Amino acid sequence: MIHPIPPGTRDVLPDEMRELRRLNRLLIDVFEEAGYGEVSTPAIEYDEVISRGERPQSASHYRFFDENGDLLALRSDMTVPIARLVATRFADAPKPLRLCYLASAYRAVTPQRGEMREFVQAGIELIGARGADGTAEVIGVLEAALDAAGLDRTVIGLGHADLYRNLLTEFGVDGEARDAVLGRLATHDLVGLEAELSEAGIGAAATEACVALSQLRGGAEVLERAREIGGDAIERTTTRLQRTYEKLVESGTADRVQIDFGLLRDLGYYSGAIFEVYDPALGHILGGGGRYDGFLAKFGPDLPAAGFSLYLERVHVAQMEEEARRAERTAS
């Protein structure tokens, strides 16, 4: 008799489990060597806590009632629980705090798209470090983790969470129209993006500028190309991205970073520099992160913060692909 499991979940058998355990230890070792202490939080939180990290129109977590009628939720990522942890357990601790984790998370997604309902994240959170220095530190740890996993071809796309919010405000687009445009950007749907912008009535020139901006990616040279498009929102963003990129160059961690003006993450708490990890062996991102300054104020003290998470299963697949590629090169 066949007993199915829910779509978007999977069984892990011994050989793969051993490989995943090795990868777990490897990543945690990298994080701890960088000064990040490992923490663990409950998989179940109050729904009100988890909901603070999502846009109201894009809630994607599983919710249920307990025996007392309280609404609970399975965590959909680790940043929100750690924000709650910092406010309740580290309120008086010296800052900055450096925390890391390796934990399962759960999202109500559409499995037909290849997304997982249950997945494992490994990542860090840097709490209390401001600006480009903090962002550069987080990206440096991310690069060290990718190097340790043998993923030397990965690219880190660097963008800014506030760019399109501010740009659409300049164009007079708000409410549902703005959310629709941001949704198209988050899924990299350029055809849908152009259609939503046209429907918003911002005019052909503004639509063309926005679409052109979303396709700008490369090294420091794209900052000047973005400035040529014009506008206060673009000028502010390019100035901030240039500051971050210069700090990465200074710290020697800019080699695999690509500035990407089309990048927009779909979590609601990001407020500054954002980034995603791409590997040529996969069609999915391996992970991402960014700054979420202002978010911790929802739980307690208003502390600057930044972090990243990697999808462990995707990193493992990319790792196997890279090992196979290297074996083929050696054999030939």
Second form
Protein chains: 2
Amino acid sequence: MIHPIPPGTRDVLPDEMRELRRLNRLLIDVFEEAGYGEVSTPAIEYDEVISRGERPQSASHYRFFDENGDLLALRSDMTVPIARLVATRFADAPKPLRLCYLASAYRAVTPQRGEMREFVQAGIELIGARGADGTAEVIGVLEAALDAAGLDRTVIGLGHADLYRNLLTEFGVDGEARDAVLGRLATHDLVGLEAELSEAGIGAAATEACVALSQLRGGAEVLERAREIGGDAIERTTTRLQRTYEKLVESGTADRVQIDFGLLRDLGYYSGAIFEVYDPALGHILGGGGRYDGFLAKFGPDLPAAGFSLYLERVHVAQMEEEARRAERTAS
Amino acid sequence: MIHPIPPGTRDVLPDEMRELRRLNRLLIDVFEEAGYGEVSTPAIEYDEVISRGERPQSASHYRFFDENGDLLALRSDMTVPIARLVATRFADAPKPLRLCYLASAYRAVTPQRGEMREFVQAGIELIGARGADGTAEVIGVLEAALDAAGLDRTVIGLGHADLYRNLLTEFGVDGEARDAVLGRLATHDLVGLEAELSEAGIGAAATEACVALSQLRGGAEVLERAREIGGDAIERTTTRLQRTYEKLVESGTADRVQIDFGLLRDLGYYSGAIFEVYDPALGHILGGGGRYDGFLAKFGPDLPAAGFSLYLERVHVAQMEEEARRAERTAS
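Okay, that was the form predicted alone. Show me the form predicted in complex with another copy of the chain next.
Shown next: the complete complex, the earlier chain at its head.
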């Protein structure tokens, strides 16, 4: 007899589960080795907490009432609960704070698009470390995690959350028109991007600049090419990206990093450097993160912060692909 | 700033989390060593599945609608999802099946009474092994888990789910009157028990028999004392308990086991032998289990089954108590 489970959820059978447990352990070991202590928070929170951390228009989490009529919600990531935890339990702890997690999160999604309703995330949060130093530390831990998982070919794209917001403001594009452009950028929809920019009424040169910028990715050399496009917004962002990139080179963790001026993350709380992990063998991103300075002020003291999370299941699929590739190479 | 979390949920900070991870690993290792493969299922299921496994009157799980208007529910234990999984994914697998889990479950509780709204359970399910042999195997794994956790002083109470149901039928007590008596038995409320029995109109001798029986606990000798109370229902149950107990003695796993004629588990699906783990140092039970023959037929083939689950947090508290006690003895 078949009893279906909700789309976007899954059962894991013993063979896969053993591998997932091994991967869990390996990631937690890497995080702890780097000084990050694991925390766990309830999957069920008051809706007031979860909503406080979300963009007003998203509301993509599950909600229900408890026996007292209080509105509860399932967490949709771990950054919001950890921001709540830091304000509540670590207000007086010495900073920076280094916390990590391995936990399920839940989103009301469109499973037809292959989105997961329930998924496991493994990640870290570095609370109270500002700027390029903090960002480089977080990316360094991410690299160590990818190394430990044997994902040699993964690439970390490094971009900046404020780039297009600032650039569009410079071009005089605001409000809904700006959101429409940002939407096209986030989905890498070049044709739609040009259409939205022309609709916003900015000139051909500005449109061209915006499109050209979104195509720039590579090593340190793309910083110069971005600067050649010109303008204040680009100059400011490029300077900040350069500082982070130089830190990474200094600490020997820039090998996998590709500067990506086309990067735009979906979550609302990022403020500075942002990054995503791609695996060339897979269509999906494996995870991502960035700075979210200003976000913790929603819950308590305004501490600078950065972090990342990896989708455990996707990392596992990438591991299997990688193992298959290695086996093939050994055989041939 | 304090942001409350729902009563009956908790945050776990790094020191405790490290210990919980260690305990997790240790329990899963014991289960796998015994041949039980870990599975994972979604925390969110269709309500139809969760409700199918519950007693009609309980409905103590959280429910909410998804984007298509389908009613979803948070699982309230792992036995129901595993029954669903066995019917769906293991219908043709050779039996017995040995599965284990370590997972969060959710109940709409009365947190004022100290009940947990979210809790982690570690347990096993043995599917397709009948009678005393199956029960003894499950109790053997439970003992190995308690040993590995260093809980030398825990006691496993062994009883029978059908004892009082059958006994009351023998006494002509049925329906609501029977449920009222069973309720008093489950909460070990002796005064209430006598009152309900007298209300049900059974004679003084039957009342005395029932009360005396509920007080019987100990080694093999209590089987004889139960038989002396007399009656068919007691005779049948005692014979079955004896068979299980003898199996445990045979396999060298009876040391911790105390036959307990007063035992009655809260969950509706138990059918034969039932057991609970007590720690003398703690007020709570640490977990329990039993046979649930007949339960799997709600989802697919009617396979005999038995299992147990431990409350991870309570096992951890018991471990800490035990360590403190050992440290004290070493110091004195």
